[in-house]
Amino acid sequence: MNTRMDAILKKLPSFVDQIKSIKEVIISNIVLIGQTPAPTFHEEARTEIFLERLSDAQADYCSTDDYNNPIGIILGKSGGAKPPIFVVAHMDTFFNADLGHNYVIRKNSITGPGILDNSLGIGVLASMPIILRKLKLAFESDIVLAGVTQSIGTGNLQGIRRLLNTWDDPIRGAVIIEGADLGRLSYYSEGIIRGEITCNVSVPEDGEHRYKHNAILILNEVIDEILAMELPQRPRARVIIGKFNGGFKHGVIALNARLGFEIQSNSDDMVKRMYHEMMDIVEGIGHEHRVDLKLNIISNLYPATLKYKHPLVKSTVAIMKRLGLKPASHSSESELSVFLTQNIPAVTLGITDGKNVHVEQATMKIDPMFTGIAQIIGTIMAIDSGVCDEK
């Protein structure tokens, strides 16, 4: 480990207590932003509050791009001579605006819909100018604080795709922040196709109680054939059946049903092969039963990775271990993949521990959050110092 990295590692433990000393500001930002609903495609209200908090925190620049991604910039000392460092969190959550977003704050926890995915990440991002001033840190590179819209589900990461496609200058590196889980270190992304299979059965003319087909049973036949697909151990490949719903009530045969799935592999060719095989299954069963059976793609990603030996990964591992964290690596189907496919080194980090991530009663722990923020700061420092640059 070189002397620049040694200097960063020595500072990290003291950062935790210093960040904790301004926890009221950080928690206020998390709660204020988190209690503002932001379902995918409807992040406008949260975007406005996020920019207000960045402005109050005295970011040097606050605005939105042409895709309504809110951006704050902390100017670096090099005057643009060094490429910028991106710190990114997605704005949207899985919850609709008509759901109550009142958060419950306890001594060491905050509970509410979307808190871990990803209101916590956005709240920390909005607090970053204040945190850096508290730590008396300045950087050579500009620090771009980007809250990206239209990320999850059918959003298909359109916010970050558009932001990077319209950003003309080189980018030095990126840190993507997610609320959960502390210790998470993602530096690769598998290829995926996420989609839905829908089955719609026509009502026969001779009466609603004499249906020939049950949409749920037809989709069950589809599942059986998907599970019978022969998948290799290398390259890694799997199909996850994640959602299923259909029917009207207990005593009536289901005319409509919907199946949500995700194809995953570290090989793009394998993802495509599995998709075409599933298309054959859907078309075949639909033809045999003469029902409206369709497969629709919601989102897709190409596989991309940094090697473990990449200096950004190695430096982040050292930072996490210095803070007493045990790095746990797994694939991240998030903004990370978009950076990596554009050859921009990036990692995804989790901020704290919690439970019930994707339900209304999601809960985050407050105390571990300060260590989670310290690791983010340390990773930014490592990128800025040049120790993460590839030789």
Second form
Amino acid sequence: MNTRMDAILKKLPSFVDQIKSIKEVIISNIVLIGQTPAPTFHEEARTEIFLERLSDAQADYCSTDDYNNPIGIILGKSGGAKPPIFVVAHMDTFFNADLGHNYVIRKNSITGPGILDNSLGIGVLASMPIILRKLKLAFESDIVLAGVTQSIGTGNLQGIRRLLNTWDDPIRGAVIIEGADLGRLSYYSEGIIRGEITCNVSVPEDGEHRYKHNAILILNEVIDEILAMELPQRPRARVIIGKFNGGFKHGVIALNARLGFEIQSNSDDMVKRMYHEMMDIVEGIGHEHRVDLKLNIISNLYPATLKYKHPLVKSTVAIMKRLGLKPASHSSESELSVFLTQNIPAVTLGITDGKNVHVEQATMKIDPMFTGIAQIIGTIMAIDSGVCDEK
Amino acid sequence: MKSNWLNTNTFHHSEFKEIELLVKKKEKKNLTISLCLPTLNEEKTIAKEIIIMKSELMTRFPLIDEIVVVDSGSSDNTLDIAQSYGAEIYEASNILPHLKESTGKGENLWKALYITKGDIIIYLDADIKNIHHRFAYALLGPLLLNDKIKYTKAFYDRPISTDQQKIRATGGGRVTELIIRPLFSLFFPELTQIIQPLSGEYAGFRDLFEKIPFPIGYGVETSMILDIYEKWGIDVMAQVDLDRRVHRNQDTKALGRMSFVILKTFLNRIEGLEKIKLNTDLFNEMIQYKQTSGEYQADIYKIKDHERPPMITVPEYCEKFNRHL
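With the form predicted on its own in hand, show me what the form predicted in complex with its partner chain looks like.
What follows is the entire complex, opening with the chain shown before.
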């Protein structure tokens, strides 16, 4: 570690209590933004309040790009001589707008839909100008605070893809922030193909047959054949069956069904091979039963990675250890992969501990959050000190 | 009804969103402002109210000088949580403890006059699920920007939060529409212009609150409006649209008990004003029925109809605030 990094590590523990001293401001941002629903493709209301809060926090520039990604910029001291550092959190959630998004705050927790994914991340992002002022920190690089839209599921990371595609200038490095879990350190993304297999059984014009095909049973055959696929130990590869729905009611044969899956591998060739194999399965079973069976791709990502020895990863590990955290690395198929595939050094960090991440009663712990924010600040400082500039 | 009050004294919260301007007015007038949250088992909502008010109207903009929680004896963690987020907490029974003990929201509001310091006091119910700092600054707006207005009251859409967390588009305000508005129409048509007379969010000058009596229970909102109206007229009042308030749903029986108290308060007030003459004493028990094992049983609710006198008649208060009757 260089001396600048040593200086950062020395300061870090004192940040935690200083950040905690403005906890009301941070929690208010988390709650006021998080209570505004933002299902994927419908993030407008949350975008508006996020920008309002960012502007109230006195970010130097607040605006949206042409894809409605809300962005704030804290100007750096170098006057543009150093490329900007991106801090990114996704705006959208899994929950519908008609669901009550009213959070419950207790002594050391906040509970409510989407709190960990990703109201906490967005709330911390909106608080960043206030936190940096509190810590009396200024950077050489501009800090670009980007809330990105259309991230989850069929959103297919469109917000970040568009933002980076239209950002002409170099980017020094990026920190992607997610609500959970504290200690998470992601610096590689697996290749994925996320898709859906749909089965629709047509009703004959001359009326329904008593024993017609059942769409759920046909998809069951598909699942059986997917599970029978031979997968290698290396490169690592797997298929996750993540969603399933179909049918009308208990006593009626299901005429349609839908299966959501994801192929994951650290080899792009393997992802493609598995995809073609699944296409063969779908076409075969569809032909055999003469039903409308289709496989549609929702999104895909190329595998990308930073090496563990990359200075950004090593610095982040040192920062986390200095704050008493035990880094746990795993793959992240999120904004991280878009940065990495464009050769921009980036890591994804979690802010706090919690439970029930993807259900309505998701709960985050408040106290660990201040350490989580300190590690984010430390990582921004590390990038600003030049760790990503090393070739 | 000739009054044009609805047009002249009704505001929208967005008219007061320049909080910096409100702070300047407050400082120019050399005023202090207290926020009081009356509580009884509000552990699910109290923290959020304190955090947002403290963050937005104390830390970011110095509009409010203190946040005070006055509790009626919560059995949950309301007070512990409130204290952990920096509110001053009081149990109502420990304020002016030599007075005969009573419990109820009105009691908390009345005793808050003794322990708060502000020239202006904002009262907010502590069960607001979608709390936003506009609930406070919008009520302060007319008080700070208009010298004639001494009391402001909130109104809003009232979606109800159900157990499934789904928000229903309509609902709420049943007691207002079935009890209060008919009574106001009969006796005080001018007051029908107040859209939600029972809303639990209001603010006013201490000079005004200290001169009116406070029923200890549900009747406090109704009596407050009637007393202010009779003493100073409708023009000292204003109402502010806060857009939307998500609150707990109450079952019909609970609303029935609330209606009973409000009716009794109202009848006592208008008899005192010699608008009617009751030739009988009013009973003090609301009798409802429940079916148990196929039989109907009376469910009797004894009403606490005690009323606190104007705070300015309490010697300890006069001494503390240098007031004279």
